[in-house]
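Only one chain is included here, represented as structure tokens and corresponding to the form predicted alone.
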Amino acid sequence: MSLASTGSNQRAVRGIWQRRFQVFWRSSVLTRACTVGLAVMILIALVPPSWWPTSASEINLLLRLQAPGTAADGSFHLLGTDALGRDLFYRVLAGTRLTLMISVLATLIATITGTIAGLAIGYFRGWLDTILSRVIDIMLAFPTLLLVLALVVAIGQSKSTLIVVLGVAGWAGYTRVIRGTVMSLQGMEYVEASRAVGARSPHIIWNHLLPNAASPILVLSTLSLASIVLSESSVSFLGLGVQPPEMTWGGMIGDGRSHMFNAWWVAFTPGLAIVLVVLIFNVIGDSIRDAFDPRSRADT
């Protein structure tokens, strides 16, 4: 292949991705708002823990369960305080860092393992496809939360364990989708042409199948972030996730469940944060799926 044709192909790929981004950005006002909200959350998550005010982790029993607003000592707490007198506004912001970090790393594990397995069984088929397909059927039939809880209890409670367990529990969905995508791509002319000129299997998988499976991988990754946030929050709510003094939104809800009737804001504020994050990921995932839809009018 000549340098001119290579450069032409690269410009064509960049043009396709630019059109995809334009379709995504112009899809709706809600999509743009959610994208900005996600950018803000990422910036908050990048703030080191040492930069947060001491009220995010410092115990002050004189200010316990203060309602949102001005406390008895004249200090202002936008979202109130918890049972140990810690400012909920800063705790919710500080919890963004760990919640997003666990969710993103677990999604990366699920994406990488699921993609590799899907490419392998979709391309080579045979006994490997038969065995892994049965394993995928079992994992998809088993409730994800129960699987995560069982693995956490069996392996042990730690931040790294939770990340690995959430990632392992989510790979099966990727594998099934990518397997079907690869099987549909194997009959395409450019794949047959690569085989005809003697291209090896790794070359075909890396240069032809993986790039054309990128859109479902991207969509699945974005949508699975929302489900992993919910799973992590559920595990932490039950006390099997991240342990104090580190904080996640699910753990904060667990701390406030005994004060639902006399201090509703303790559990409400981290719960609202989870709702907003899940909404943001779902909206962005739906918009990415629409942007990569070949039937989209804006892409023509």
Given for the second form:
Amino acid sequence: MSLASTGSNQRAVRGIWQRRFQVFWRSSVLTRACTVGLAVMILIALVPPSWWPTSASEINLLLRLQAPGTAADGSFHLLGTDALGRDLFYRVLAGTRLTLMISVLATLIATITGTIAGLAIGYFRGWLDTILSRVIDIMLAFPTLLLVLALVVAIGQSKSTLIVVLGVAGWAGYTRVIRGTVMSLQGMEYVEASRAVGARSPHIIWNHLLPNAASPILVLSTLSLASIVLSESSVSFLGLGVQPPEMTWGGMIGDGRSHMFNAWWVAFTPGLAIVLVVLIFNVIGDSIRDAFDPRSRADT
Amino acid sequence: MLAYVIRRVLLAIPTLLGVILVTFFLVRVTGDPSSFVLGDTAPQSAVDEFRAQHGLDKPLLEQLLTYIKGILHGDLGTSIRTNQPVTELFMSRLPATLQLGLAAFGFAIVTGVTIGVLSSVFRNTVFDQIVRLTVIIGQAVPGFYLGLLLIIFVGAKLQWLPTGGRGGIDHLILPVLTLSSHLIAVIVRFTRATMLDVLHLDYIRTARAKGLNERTIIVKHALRNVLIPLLTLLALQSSVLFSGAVVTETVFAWPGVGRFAYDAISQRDFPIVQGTVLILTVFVVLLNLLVDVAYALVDPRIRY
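Now show me the form predicted together with its partner chain, since the one above was the form predicted alone.
Complete assembly follows, chain above in first position.
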């Protein structure tokens, strides 16, 4: 009896998600284009670094700062070469991997810590809520970039530092939203019913609150992925991100900055990649929100 | 009413204390500053002297109390590198940042609100579609990238405007565009969405029924109710603007607080970093407090 009801429950849940996906997919041409773009980007990020042509990583000083097109030695460089003669087109493609990896892992840290904290203080309230809400106020008032830069320099520049610091700088926004969602769900009949039949707190949080907070979490993580890509590239642009030979797009723009007057293309291309990625995440995030919560639709 | 204001002000005190605590420990996680100021090979006597001079040999709690006492007296310590007071250094850089920040804020509000209102009035027209697409792109362009593009193409190629430094109005244009671009996108989006909500409300219908002309309805009835929540958004955005100032000032060699803080970070001059972060954050907290209180004064519906 209880097994059968669980089965039909799961089918119903699957139905809801299917419907949400359909609304998402049909929302606009831009949404569909960005979804395809995201898929392509993930594929590019999955390519192992050694698969890219050697011109992406090999230094060739004879070919330094070649303009887009055919270079001095007859080789073709779609987007030109950088100050060390490396092909920019392949370099930008190869940089997708690290840029996305850092941003995705940082977003995961922010999402997980932020969600746990938000569920806890939204459900239990009390002194923990009072304290954490103050901490969130403080976090949101800090100039994030300065905090991230200072921490990265203080702890020591490395990939893992950057990931942790960006993640830690981002949890507060989640906690605030999840806390609000949980508090509004608390009054729902199914939560009260569950409590009335003697369900324990972990059961209620896991089975009732978390699934219903899933859509704001998904929307927030997509949008914060976009802002973390921006933060990461700012840090790398300022020269405090990952260190060469490893490279993210922000670092490439930082490199290009010293040649911007005689070779504009060095900074131009990686920047375009950042714009594209942030655009994709923002559009997808907005479309998910519209699909999950028709009331929030900005254009209705 | 008064009770709310007092409550709100009292609530800001633990927040400010928290900010002080975070900046205090921010510097402590970096380890002993003596090692990177004096080098690893410095004799123990020099290290001890340095630590005594900067009060680092005292217990942590005593250091914290000294730090708080200093803050209350406007003393934020001295630069490790130059031994000048942090407050003095900060104040000398502040006018440049205020000029840039206020210009960017003003420009963003005027253009953002105007475009947002027009976009909501001419909803779903070609104009609206272009605005919406531009806003999506505008939110995706990193400030430093826009700054570089402006320097390369408007500054160097066309030679229309200077590419860096502080000077006349012409020096201000490119940095202001760079710093305000993201804020403009945020304001346009917010104004448009809020206007669309407001335009559906009953009192707008009443105003139309009374036969008021459309311009009066938009400006006097709808826009006024959009400006109040916009104020809150702007106060929240002020901390984002400071992060933007770090990047913009670095790209345009603008001698302000943001570049000052960045230089201090790269030189590991932590008292300066600590002082700057503290002042900027306190400013943001107070600004938000001010807006909340002003909000309650203006709008009688708000009670907590």
